[in-house]
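In the block that follows, a single chain appears as structure tokens, in the form predicted on its own.
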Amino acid sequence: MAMMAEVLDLRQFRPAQLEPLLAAEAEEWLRELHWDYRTSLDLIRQYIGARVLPGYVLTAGTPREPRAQGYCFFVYEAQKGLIGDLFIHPASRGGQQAEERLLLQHMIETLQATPGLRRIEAQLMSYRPAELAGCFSRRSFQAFRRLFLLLDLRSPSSSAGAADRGIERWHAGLAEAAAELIQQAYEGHIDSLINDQYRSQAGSMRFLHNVVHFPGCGDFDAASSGVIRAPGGGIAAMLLASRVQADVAHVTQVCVAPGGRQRGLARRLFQHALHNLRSRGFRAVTLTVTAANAPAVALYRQLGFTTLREFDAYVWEA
């Protein structure tokens, strides 16, 4: 780390001052995760330009002309804080993730000292478990191992899939029933410990709104997203997907109602979605899953997904 390194408030910076960082981050996401992160970075630029995004910048150089080496940001959601991003330019990285840990420490200290804050969540897919684990464990975070999986649609070993007339394509009118399904499906589930939005109807609606309308998980792809209706008219199972690169999709959500499990509904949704994506020229599909969710992991392995990397989700409760 440079002798004149200093941590400054992100809101002191203009987007142009961080442009080398943002460009390098986009390149890394594309190379490592098959993810075109530029749309998300455009939204980040807007918030930085408006000086409303809390976070920190690691700088070198002089106080009058600080040069950004890395940045991070977090957001507040009622009584919860979300660690949104952490990135150090490859040319500025030292050993043992010292630069990353310095910025992360500033974020955690700020969030834990925020009056009224009861919970902090973090999922930094770019970092492998061992790289940041100590920083989180020292601050009493609980860690949940997650897997980032990839399916090569061009591989002969991938599931061929088929169109399914029993699957209804996603449309806006499904949102309320879909939120009810999410809450039911994740009751008592390990993923509700990682993401507390799953615990309520209102939280599930916020989750759906973010997936469908914001680019954080890619551009929502209604054509490959669908639901299977329950006999009573509700939703028995659902799969949502987004486009994260011109020819790469990411499954953002798949869930089955408790009464619909062990009936192959998730497999049907996947086979339908994979058939749709392959027919439209997509070359790959990615998803994330909690390693302890054994039935889901087993299904994904059977469909041909392989592990691209492991990372941890972290949760702190006051």
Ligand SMILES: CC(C)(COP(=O)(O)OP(=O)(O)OC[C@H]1O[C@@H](n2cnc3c(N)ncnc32)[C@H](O)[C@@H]1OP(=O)(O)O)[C@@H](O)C(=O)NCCC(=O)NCCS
Contents of the next structure:
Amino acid sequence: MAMMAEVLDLRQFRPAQLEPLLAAEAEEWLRELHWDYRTSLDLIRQYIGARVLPGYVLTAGTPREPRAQGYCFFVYEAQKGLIGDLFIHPASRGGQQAEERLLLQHMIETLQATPGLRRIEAQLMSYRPAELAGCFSRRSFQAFRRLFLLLDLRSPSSSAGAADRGIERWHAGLAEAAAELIQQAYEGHIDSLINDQYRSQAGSMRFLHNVVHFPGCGDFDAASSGVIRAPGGGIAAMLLASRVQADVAHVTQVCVAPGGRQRGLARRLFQHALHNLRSRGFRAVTLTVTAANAPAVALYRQLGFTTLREFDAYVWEA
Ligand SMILES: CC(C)(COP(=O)(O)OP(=O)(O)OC[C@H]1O[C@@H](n2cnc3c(N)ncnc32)[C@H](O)[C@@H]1OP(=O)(O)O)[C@@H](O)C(=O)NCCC(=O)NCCS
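Previous: the form predicted on its own; requested now: the form predicted in complex with this ligand:
Next comes the full complex, this chain leading.
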């Protein structure tokens, strides 16, 4: 690390000072995760410009002219802190993650010292599990192994998919029933330890709102997203997808009500989505899954998904 390295508050910076960093980050997300991060970065720029995003910048250079080598930010959501991003410019990486750990340590210390904060969640998909594990475990975080999977729609081994008239295309009127399904589907599930939004109706509504309206998970793609109705009303099964690049989709949610499982509903939703995406010229589909979620991992393997990356989700509770 350079001699003059210093950690400064993100709110002292204008977006233009971070531009080389943001460009390098977008390039890395595209290359490694098939993800066009530029829409998310536009939002991040706006928040940085408004000086409302809590975070830190690792700098070198002179105090008058600090040069940003890396940055990180977090957000508060009621009594929860979410670690939003951590990025060091490739040219400033020492190889031992010392730069990453320095910024991460600042974020964790700030969050854990925030009065009233009960919980911290982090899912930094661009880091391998070992890279940040020590830093989180020393500060009492629990780790959950996650997989980033990819299905190459042009590969002959990937499922061809099929249109399905029993699947209702996603529309806003489904949100409330969808939130109810999420809450039921994740009751006692490992993923509700990782994401506590799944534990309540209000939290599930927030999750859906984020997925459908905010560009953080890509642009919501109603055409490939669908639900299967339950016989007595409500929703039995649902799949939601977003566009993360012109020709790459990301499945942001798939779940089936406990009473409707192992009857092929999730497979039908996937076949329908894959058919739709293929017919529109998409070349790949990605998703993330908790490694210990055996039914879901088996489903994705059967469809032809392969592991692109392993990472860890981290959770701390006061
Ligand atoms: C994962 C989940 C969506 C599967 O839905 P489902 O409708 O029961 O799955 P399907 O009946 O379509 O099964 C398709 C394939 O998935 C796999 N699978 C599904 N349930 C399984 C189980 N309990 N054990 C092992 N494999 C299972 C099998 O490979 C199955 O193929 P097969 O029938 O030829 O054996 C459902 O269990 C669920 O909603 N779980 C809770 C929410 C969740 O974990 N979502 C995924 C988050 S990434």
